[in-house]
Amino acid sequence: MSIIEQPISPYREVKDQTETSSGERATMATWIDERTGLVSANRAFLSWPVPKYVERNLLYSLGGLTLVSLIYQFFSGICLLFYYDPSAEAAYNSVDYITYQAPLGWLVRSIHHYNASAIVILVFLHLLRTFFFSAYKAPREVTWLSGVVLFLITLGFGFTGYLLPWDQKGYWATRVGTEMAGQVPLLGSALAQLMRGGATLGQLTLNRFFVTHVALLPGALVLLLALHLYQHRYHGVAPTISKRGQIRARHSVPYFPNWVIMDVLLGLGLLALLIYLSWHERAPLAFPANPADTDYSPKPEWYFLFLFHLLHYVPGRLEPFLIVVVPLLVIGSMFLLPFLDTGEERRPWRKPVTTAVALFYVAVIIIFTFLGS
């Protein structure tokens, strides 16, 4: 009696390989994890439950955003590190190669550029988010004071970076804000002195703007950044204030892949407008730093251009009290806020109190900035 052999099917050999494949792969991620626990931890953040009324929500996204938005910062910021020489003699030399002769390097600089007012903008609407649905009240007031010091480091990013390219904008604005600081009472002169280095701007100012910048900025931002999520994934998401929202409140769902796709989609809308404003204006670059022109007329950023117009409105002997003043009111008002709104009530139409200093706030802001451009 003959044995007929039956053929075997491709399609069983695909099936045998694939399920081959996955057993492999499960015994490695099985192996990776008895040995790190990475793989099952990144399994719990990814499954994190979030409520339902935040999913496609982008009040909620701004977080996201701006983690993404820092994420792009890093990154062109070191391909930028490849080329930029911090010697005031090769300074602007290295930013001129990079702009126009570098492979893409006028794209990643623009995108460095004008993503750094990006992440202004990011962090200070995250902020008002966070005050006007009450989110620093207990039990997250670490979260919101890690939050105040990430924004105060966002705009210490603005300020030591304008000097880097040593042209004559940064170098004068540089001036302008180094003199500003010394008119603060007792300290001004010492301060001064602290980021210039010397009496007067050059190679020792740069070297500390520069390791700010690189080195000293970005480690505090990870410091706090690792705290401020970790107090964020500890409390949870904060209650909202809408009505819908509490009622949806009752509905979680996975953080991956709901809340994720939201950022991702933001994120790529965010590179596609970096990319946009890049190729319509590169990011500017004066002619170089000359010490000698004394009429030259510098402006700040404009993150920092309200304050800097303020000073117009005021007589000279009061600059120092504006200088001190403004910036410790706003500040401080800001770190003392959730334990000064100690209350059950969440909604600003019913705080008038922290509800209209917030708005006096941002309105000053946005006029002075409005006349100083």
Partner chain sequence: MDEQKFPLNNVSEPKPPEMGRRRFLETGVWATTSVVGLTLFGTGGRFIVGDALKDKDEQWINLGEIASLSAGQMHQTAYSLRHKDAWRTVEEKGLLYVFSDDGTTYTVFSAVCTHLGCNVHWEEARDGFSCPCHDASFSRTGEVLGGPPRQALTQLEAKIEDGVLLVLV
Given for the second form:
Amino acid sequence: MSIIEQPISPYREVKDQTETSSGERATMATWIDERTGLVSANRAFLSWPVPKYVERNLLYSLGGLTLVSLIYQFFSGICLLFYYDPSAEAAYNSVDYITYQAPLGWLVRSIHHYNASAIVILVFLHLLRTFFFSAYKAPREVTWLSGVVLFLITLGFGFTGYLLPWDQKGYWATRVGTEMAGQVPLLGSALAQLMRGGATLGQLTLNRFFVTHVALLPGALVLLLALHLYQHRYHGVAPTISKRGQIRARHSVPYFPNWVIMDVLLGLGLLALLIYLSWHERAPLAFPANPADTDYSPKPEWYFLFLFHLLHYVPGRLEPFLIVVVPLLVIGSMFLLPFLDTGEERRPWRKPVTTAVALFYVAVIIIFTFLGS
Amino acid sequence: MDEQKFPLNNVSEPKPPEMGRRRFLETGVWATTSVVGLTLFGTGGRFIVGDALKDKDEQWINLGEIASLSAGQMHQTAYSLRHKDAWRTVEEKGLLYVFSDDGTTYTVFSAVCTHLGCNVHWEEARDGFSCPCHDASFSRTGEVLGGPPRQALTQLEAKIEDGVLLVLV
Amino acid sequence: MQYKIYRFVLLISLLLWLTSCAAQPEAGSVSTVASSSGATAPSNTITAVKVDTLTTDSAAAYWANAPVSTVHTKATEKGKADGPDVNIQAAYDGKNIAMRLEWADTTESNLNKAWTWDGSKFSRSKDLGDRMGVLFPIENNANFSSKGCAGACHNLDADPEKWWMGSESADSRFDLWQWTAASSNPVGQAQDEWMGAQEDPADMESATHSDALKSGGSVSNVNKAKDGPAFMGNDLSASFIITGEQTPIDTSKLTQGAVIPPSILAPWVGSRGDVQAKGVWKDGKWVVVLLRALDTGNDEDLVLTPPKAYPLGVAVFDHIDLVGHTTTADVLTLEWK
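Having gone through the form predicted alone, I am curious about the other one (the form predicted together with its partner chain); can you provide its structure?
So here's everything in the complex, that chain up top.
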């Protein structure tokens, strides 16, 4: 597999392949390539051998499917921007208009809504797959680190997007969310006020969340995704942990189209699922935000539910600990993982400590998500 | 490419005076970039922080005549006041609980739970407040009885002028 | 190969299951009150069932399948007794919505300030008829959505004469369907009205307006001297007079204590007549069915677009005026199945 471990560079050598194709298309491609070099660069980027064990293996399609899912999210998000009005007076009415009046608005918004959940699930599964296959090990530390940051960005999208309809759910979840930030010792209240843009939740909070959701996070996501994908291409697929896989690793298949076809098919399946869910039940829109309401019980989006629910069990004194130390510990351990686990062993059952810690995290998240729902 | 016109290869074999000039230019590029960068980030950072760290403006609001706030009973009062939210003037709405033992001194609580900011409910049967978010409970006097909050309900400054109860929010 | 198919199925089902789980909590939380106020809460949600064609028939077969929400009504005046519980159902077809409301009322009061003949002269009674109202915000309204009718009610003044209903802003209006036993029920309608901001702060009724009228509507049954009715009905025992069924008053035909309805009724034509209604009092309770187009095309009306959830409130007037009416204390939510 030495070819995988090599950096890509000889774009120009691959160029010959375009000339072997016949007809007008090839001439067109040649013309573009001679002027820009993009066709051969693209071809070189896509045509690399990957071990056969990734072919038609769902566990190796989680990353690709996440990418497809992110594309859907960008697409539906940009569509929503054509109608959304980020002002405290009009935000709710514009989302109401999108959901109940704009042609296919219900579909676009519902896809954006359900797909947000799908992305969190897919990123989480992709992360677990990478973890249990020890794919974070040298020399792939940067791939892992960029992945962890991408995971956090995904959660950031969820947190900021929830407020945008300015309905009761979003308003109260954000009120609780920013108060949680306010519990951070020393910096807390400054942090909460920076998030809100002032002492209370208002227009500036909406602007901040909006610009974070549609400009800052997408920008950061695209840059990190480029790094993540380039690292993936640069280092190739990590060695497998199964004996079967090791046997199959002797053979290789081209990345495009053999591996990509699976992502594309799964992407189609995901789109079908999203359309079905949207048709079955539209993305919810609660009544408009009313800060003076006493009856509303805030509940965050399901993927933050475990954290929200954990607070039930924690005495007030320990809360800053839970809010600061626990996330720092979890995220910190994710960042440090490739530098702590530097051994040759890749099989999870042979390194019980890392496996046990990860299983503990996963168990806590799953258990408290269910208890909270 | 005409190598005579662009003798790039010669750059790697510098003469000492050339080196000095190159380093000077390099330093110049970085220094200029740093000045531009600091200016941009400084301006942008200050702009984005804006007035976010300013404390809330306090205002006395009128809760009505004390005659209508009977003693011995917890009164839930919604207030709204005009408040500047950046470029908008909005009716800010809030919820207060007013209580008096004797009709002369009044205790006013903000309904905002000191835990994570949900609004608390008054529960007559339990003679206390409860918060729906994390099952916190407070006594009639605002002290924490159970649940995660660490601070008693916020008591607001109140005064009576001409038989009218005023509260600082 | 089989091993792979197995894994594929497993992963896809996991994904499906997780995504649908994620979808679950949302479904329930649309009704905001339901989660917080315990056992009585579910009845604050009225679920409209889909049917083929709607009628104003309160015995139509589809009502058996429509969930019944029992809502409590409370006095607007502090310390006054609560009103009856109202059983509410709703149904819709492609074009219309119908609501069936049923509440206990020991007396049928279908006359509103009627004339009474004492043998020598007429006197005007002060008795009021039974009424019922359904109130929706026309524009999205945060306050009404969380507080219900209280979000439209301004009853903080110590003097009930200064209480009024309506909105604080002209941009935020309410749609009111007001059914009256005496004047709207006989013509098969409820009066379609709307409320905006107060136009005259001294006039407590100045926020309430009737929807536009093209023709029709009732006229007051009063003679030129204003001391008695101008007409009487062909059927003297009826509690109402429909236009065309009246004759000039002839006191020789009246027995002592005879009651003459105070208006000559005719159906409203135009936006004011958008709501059809049929109410029957029987065995100590009123059963009223209201029927309206989801979208009447009139600007003063709320456009209902299923599956959007709508907040609403219901008020019952047991032969009493505005101050004495009882309303639902929490917001009701209209949902669609």
